[in-house]
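Here's a solo chain for you in structure tokens, the form predicted on its own.
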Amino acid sequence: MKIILAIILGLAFGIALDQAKASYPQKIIGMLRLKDFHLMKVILFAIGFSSLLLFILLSLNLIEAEHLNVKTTYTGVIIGGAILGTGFAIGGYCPGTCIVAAGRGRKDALAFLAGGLLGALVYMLIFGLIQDAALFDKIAGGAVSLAETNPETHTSLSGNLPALLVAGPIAILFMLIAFLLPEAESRKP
């Protein structure tokens, strides 16, 4: 049953990405160049709305904090994120959007997907050589979050403040920014 739910949720997410035009590299590159704010508006609003909903449900004890998983931050995560971000800016795809674009039949997305798989293969092959490197040194103690959700598994930077009090205003700010952003860069003569 879990695999069926995963497939349904994955299809729904893919449809949402396509509807938001995230499977079009020119939209992503336009967003990163601060020329087309449509996708940025969608992303900021989605992050804000889902975060606010999540923290409201947590505060009402309708979701157990144990289900949240704060990933440990390593030096390599920062370096890997920079590499992924560079590829994102150059190619106009991230791993999820290239799969959606490949489903639309875009050949450039297939090339991007192949490059990502090749990179994962290379990482897997050299992992034994680099596993003791500084790439895997924890940053700030490892699992750290801004709001307190599960003090047994990670540290909160906001102390004992209720999570909704910390995350709520940030979520609202994200939605407000999304609302205030223009659709496209203003064209001045």
The other form holds:
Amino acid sequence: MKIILAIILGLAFGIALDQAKASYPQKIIGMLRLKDFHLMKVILFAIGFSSLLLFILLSLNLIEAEHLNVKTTYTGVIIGGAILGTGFAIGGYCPGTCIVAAGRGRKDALAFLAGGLLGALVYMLIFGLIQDAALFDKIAGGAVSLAETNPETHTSLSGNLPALLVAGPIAILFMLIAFLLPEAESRKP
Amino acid sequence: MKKPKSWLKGGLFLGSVFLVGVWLVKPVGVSTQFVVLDGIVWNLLSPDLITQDDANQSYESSNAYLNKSGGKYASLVANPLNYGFIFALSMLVGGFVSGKLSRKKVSNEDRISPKVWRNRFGPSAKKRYAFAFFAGFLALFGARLAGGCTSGHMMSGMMQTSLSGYLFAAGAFATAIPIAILVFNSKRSS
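Form predicted on its own done, so how does the form predicted in complex with the partner chain look?
Whole complex next, starting from this chain.
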């Protein structure tokens, strides 16, 4: 059953990313150069929209809290993000979109994907040497979120406040920014 | 001709996939699958990479990364027909299907490099592939150090208001924006 869901959801995710033009390096680089906000609007709206519905469903107990997974926060998250950002800017792809773009027939995405496999392999090989470094020291206790998600496994920074009261306004803010950012000026020759 | 808010449609579609993913299974994430594929190939070449502990049905690996968190990744490598890996393979098919559904085809030159790249670095395919390879290396090395990528940390993370998601996004855009501006803003003389 899970495998069937993996096939359907993976397919939907691939189509969604490509139809939203997230797998277009032209669009990614345009966003990062602050010239074309199309993808920024898509991403901010997608996060806000999914987050608002997620916390509404959670507050109604219509979604199992065990399905949520708040990742651990440590120094390496920021540094790793910064390294990823470098590749993101040069390549115009991220780990997910390069797969979709390769499926769409983009050859530079295949090169990015191959480089990614090597990057992940090198990380696997050096992990044993760095695993005890301060890089992995937890920040704010590790698996923390702003709004309460699953009190059994994760801590929330907003104490006992109802989760929807915290996450709702953040989600609406994301969607609002998505609406306010300027549309792409893509009519240029 | 003005299209009616294509970003809104894209955002609704993408957001729905993230929501349905976490509703039915778990938050969407991708970068782990690069490790799983590496592990599968490595394990084929040297089958003693992963060993199964028959007593408690768990997996161990001689590689520290695959072995971490109780052999979590080792188990994924040993059982490639798992949710995350099939999901990632399916994304590849999704890209192909999306191409078939789109009226506009990707031009032959766009298959090699985006226009913004050609304007700056010229049409050389070799140069583009070399830099894309290098960029992919950095992106996946960084994603593994961070414990997730744009999907898992940024989108799924911020959807759950996870602190790691905001910090990851801050780290990623703090380098990506200035580098993109520096690399692509100087014009090539033509």
